[in-house]
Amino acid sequence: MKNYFKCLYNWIDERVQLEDLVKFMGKKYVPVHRHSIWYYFGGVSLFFFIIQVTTGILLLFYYKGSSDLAFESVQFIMSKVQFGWLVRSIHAWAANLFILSAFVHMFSVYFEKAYRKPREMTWITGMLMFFMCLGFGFSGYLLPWNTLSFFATKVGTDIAGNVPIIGGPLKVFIRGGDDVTGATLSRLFGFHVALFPGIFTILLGIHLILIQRQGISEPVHFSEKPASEKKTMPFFPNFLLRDLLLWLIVLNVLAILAVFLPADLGIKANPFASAPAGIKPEWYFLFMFQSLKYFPSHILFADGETVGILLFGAAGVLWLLIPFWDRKSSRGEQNRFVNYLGLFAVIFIIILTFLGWLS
């Protein structure tokens, strides 16, 4: 058996020069320090994206993207298709864990200041993918066409409509009309399965190329050490095998959640019914949704909700461009304000999400 694999490897190596790739990967080293565990969450996010694509393709064999058939097609998947309920549950749980791991990865990169020169473009592509993760969540939420997803989408698009100047056209563009209808479902379905995956894949390719070219970032405290005191491990096979082991652990956790806490379908949406009490967005939008409740109806001459949306938009832009305004970080110096700002963001998101969940 060992000779068989060696012959197979040699056969492939003669045609695609695998040995050059192995040598290239063997020259890549990963810093080893007390915060090395955060390096793995980028790979975990990638793993969840792969699961999302795989399970999404399987669901596409049976799903019908129209308001007349969407709910029934999901119902058919869960009740009639062999292991259909499991595939849908894995898809639903992987979506939530994908966004959670992306949150963790983003904040770990932020606190380790891995956006410093020359990794500005790596940070920007990563943040654009993070925003697209939220887009995946929003566009996929309506697809089962149940009551909760219908009215949550209605509330979400109403909030987007409060953006000054572009809010009205943006709401009509997302909905495919003036209200949430079958056209909205068809449009979000197209975004979810075609447009967003295509853009995300391009950004992912650029992101991975940049990481390979630049290597894994070293924290400030690690980079200041003498070369003789720095510990590293080869990317291949040491780091890669640990990454794969974590993927296996994550897969087991995902399987347990999907089996013992399967995704619920709920009741089919009725556009003519009144909205049920306590409509909330998914947990990753909950902190923004809850924050807008605390704004007064009017602030000076502006609508309070509009001011809140503008503040969140400005915060997102500043967060995206942090490599360019955190000047001290580009020279390897600590900037305590940036650390405090990130800590405030983490605490703010956790507390507001918790309050939104309780309300």
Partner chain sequence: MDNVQGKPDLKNRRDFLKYLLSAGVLGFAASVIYPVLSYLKPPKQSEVEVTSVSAGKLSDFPKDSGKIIRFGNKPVLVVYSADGNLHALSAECTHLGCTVQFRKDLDLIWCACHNGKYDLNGRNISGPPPRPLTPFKVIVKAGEIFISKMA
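Since the model is a prediction, treat every value here as computed from it, not as a measurement. By rigid core we mean the largest C-alpha set that fits within 1.5 Å across both forms. Positions refer to the first chain, counted from 1. What changes on going to the form predicted in complex with its partner chain:
Relative to the superposed rigid core, the position of the CA of V16 differs between these two forms by 2 Å or more.
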Contents of the next structure:
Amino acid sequence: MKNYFKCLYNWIDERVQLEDLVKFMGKKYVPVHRHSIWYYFGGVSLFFFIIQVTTGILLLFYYKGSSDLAFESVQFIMSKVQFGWLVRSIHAWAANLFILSAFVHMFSVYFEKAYRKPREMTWITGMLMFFMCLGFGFSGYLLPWNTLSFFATKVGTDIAGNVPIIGGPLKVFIRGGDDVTGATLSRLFGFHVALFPGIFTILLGIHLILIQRQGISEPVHFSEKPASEKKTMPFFPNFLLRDLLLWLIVLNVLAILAVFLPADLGIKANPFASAPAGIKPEWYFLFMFQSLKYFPSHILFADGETVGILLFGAAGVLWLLIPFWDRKSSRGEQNRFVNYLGLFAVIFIIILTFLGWLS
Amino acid sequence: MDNVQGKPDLKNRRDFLKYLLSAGVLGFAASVIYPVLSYLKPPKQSEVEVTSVSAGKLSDFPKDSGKIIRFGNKPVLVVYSADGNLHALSAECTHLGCTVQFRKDLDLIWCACHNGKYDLNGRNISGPPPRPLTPFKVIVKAGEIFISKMA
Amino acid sequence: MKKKIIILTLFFFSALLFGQKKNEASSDQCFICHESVGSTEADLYKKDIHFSKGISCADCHGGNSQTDDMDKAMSKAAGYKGVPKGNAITQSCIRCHANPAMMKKYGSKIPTNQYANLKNSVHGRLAINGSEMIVQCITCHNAHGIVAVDNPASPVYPTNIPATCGKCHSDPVFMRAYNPALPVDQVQKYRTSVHGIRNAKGDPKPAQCVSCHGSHDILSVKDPRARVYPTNIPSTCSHCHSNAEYMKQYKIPTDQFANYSKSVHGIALLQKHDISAPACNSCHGNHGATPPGIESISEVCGTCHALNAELFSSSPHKKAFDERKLPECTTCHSNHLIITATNKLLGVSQDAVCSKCHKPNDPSKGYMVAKEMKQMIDSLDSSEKNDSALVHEAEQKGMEVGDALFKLRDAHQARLESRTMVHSFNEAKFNETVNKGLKVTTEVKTEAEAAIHEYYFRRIGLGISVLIISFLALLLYLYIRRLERK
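Switching from the form predicted alone: structure of the form predicted in complex with its partner chain?
What follows is the whole complex; the chain from before opens it.
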């Protein structure tokens, strides 16, 4: 048995020099310190992405992206296809956990200042992938075509329509018309299964190559230590195996969630019905949705919601470009302002999500 | 940490661990691949919506009789009339949704609940039904009768 | 005092006016001459309302009425037309009757839209000769000797209308040319109706042809604007029958329309516009409108509710109702206010109809049977509801319950059939139907419960795979530890 593997390995090695890759990975080290745990969330996010792609492809075999069949086909997957309920529930749960782990990954990188020179590009690609995750969530939510998702999409695209200047055309572009209809479904379906995964894969490729190329970032306090005191662990196999171990645990959690709290189906969307009370977006949009509610209807001469959207847009750009304005960290100095800003963001998001959840 | 005596023991244990590990990987692979393969197996009803169903062989269908077949979750009444015409109509009475039947003695379609009557084209001709029965398309292909929704 | 003076003055002036007009008319040379030769037209015209208003022969026939020279008077040069033919008849009438200013000049208050209405009515269509309307003014109003509508001598006075309309509508040969499918027995039927009998006795108030069909504006029954289109019939009848003042002398209730509107039939017809639902005439007849007799009620209701009527007629109740002179269907279901029958009607509780006759100390089995039937139908009802809830729960859990859903239809059917079967008032027959339904509900319940059970069974599969994954994770952990201890 072992010899067969060896043979196969040698066969490939002769042709693509696997030995070099193993040596390269073996030389890579992961710093070990009290914040090492956060290194795993990138890997966990990657694992969720793999799960989403796999289950997504499986769902695609039976799903039909048209307004008269979407709901029925999801119902069909849930009841007629063997393990269809499991595949759909895992897809739904993994989507939520994916975004959660992406949030954690993002904030850990932020607080460790891992975005500082020379890793600006890794941060930018990561942030773009994060925005794309939200896009995945938004577009995927409509696909079962049930009442809740229909009206959430309506409200969501309405908010997008409030962006100054480009808002109107943007709304029409997302909706594929003036209103949320079957055309919107086709469009978001296209985004969800073709456009977004394509772009995401390219970004992910760049992101991973950069990490392999530049190695794992060391936090400021760690890099200041003398070389003899730096504790490390080989990336291969030690770190990778730990990653795998965590993936298995995550898979278990996912399976338990999918069986005990399966994704429900709701009632088929009826575009002519009146909106049910208390339509809320998915939890990861809740903090924005909730804070927009607190804006007064008019601020000076502008519409309150528009101002809110502009503020969120500005905050997003600021956040995206942090490696370029946080010069202190790049020089290896402490930047307390960045820490406080991050802390404020975390607290803001948690409190408003909570408030939105309560209302 | 490791003494000389422990070494062969350790080696053994490691091999055992590796052995178990490969078994575990196999078990894991099985528990993933089984659901995926079952998922990929086409279900009995291979499409989301029923578009056509077979109503059996024409040769097994005596003239001047009717039978109820299942079309998705709805019943459809297929009538082979005495003059050799095939009619397929929704078997749900338009009054209160009972299942209608073909009455050979009356040569019409009859609902047992409130004596609603329809002609063989589904037109409500007597009793409480407010609307005609919805017609379905009948196609005979290679001696087999197929019922499908009207386009 | 003041009033008296005004009336007297008015009287004086009108007498003056009248006298003057009479003079004018008597100077009508056409009339003088034609009267002297004993013409019937001139004789009739003496009684004509137009004659009294001073309208001369020449106003319709043309010519010069001022000269007694026949050649001059009836010359083409003087505009003499002779006897108007076809549409020219109506044209000469509407010169005044469609002209409000002209009518006002003669002090008339009658409407001026008759011609417009007639033109759009069924009678305004072209006659078989292709050149004129089917009906001209004179077809109903006569040509000479026209009197006011409220004058009993008028052919359009209420008691004369049936005969006037019947001139054509009771003539099969004439009617065949226009509408061969239209019956010609309306007047005959009308004479048997309550309306027709009173009308024949000279009472102008009961409905006659125009009360329901309209006069100048008669439309086909198939025209949704027609007063006799099914959905309009209840309001047409209620025009008189809901008018307590108008109906006072006949001593019949006036709440039929109000009750009917709330009934299952009224809702179907008036709100859902289901024209197969019965309107007033479906039970009472239209031309022969009369309340159905006690014995015939089940036949009347049975035209639609055939099965119920048939079952009732062969039930023990038939004899019992006949002996007690109880009207059949309406004793339990009411007449105009028939609401959707529910299971509440059955049984021995306060609001159940059975208990109206069947008391606990009933010598017959009635009380017991009613009680049992009610229990049976209630149990079928509740098991169908439970099943439906179970099946939908299983469906929401993503289980395949198509078969159970399909079978549930049979339970629904058995429930409806058993409701019909109540009318046999035969316990054995009724129980057979209910048991058929109960058998189905038991099967559906088993299937739905199996599906729900299957849903929870999935957790065992989960348990196994969680165990495998956890085992693998544990091994991996041991392996990492070993690796790092080295």
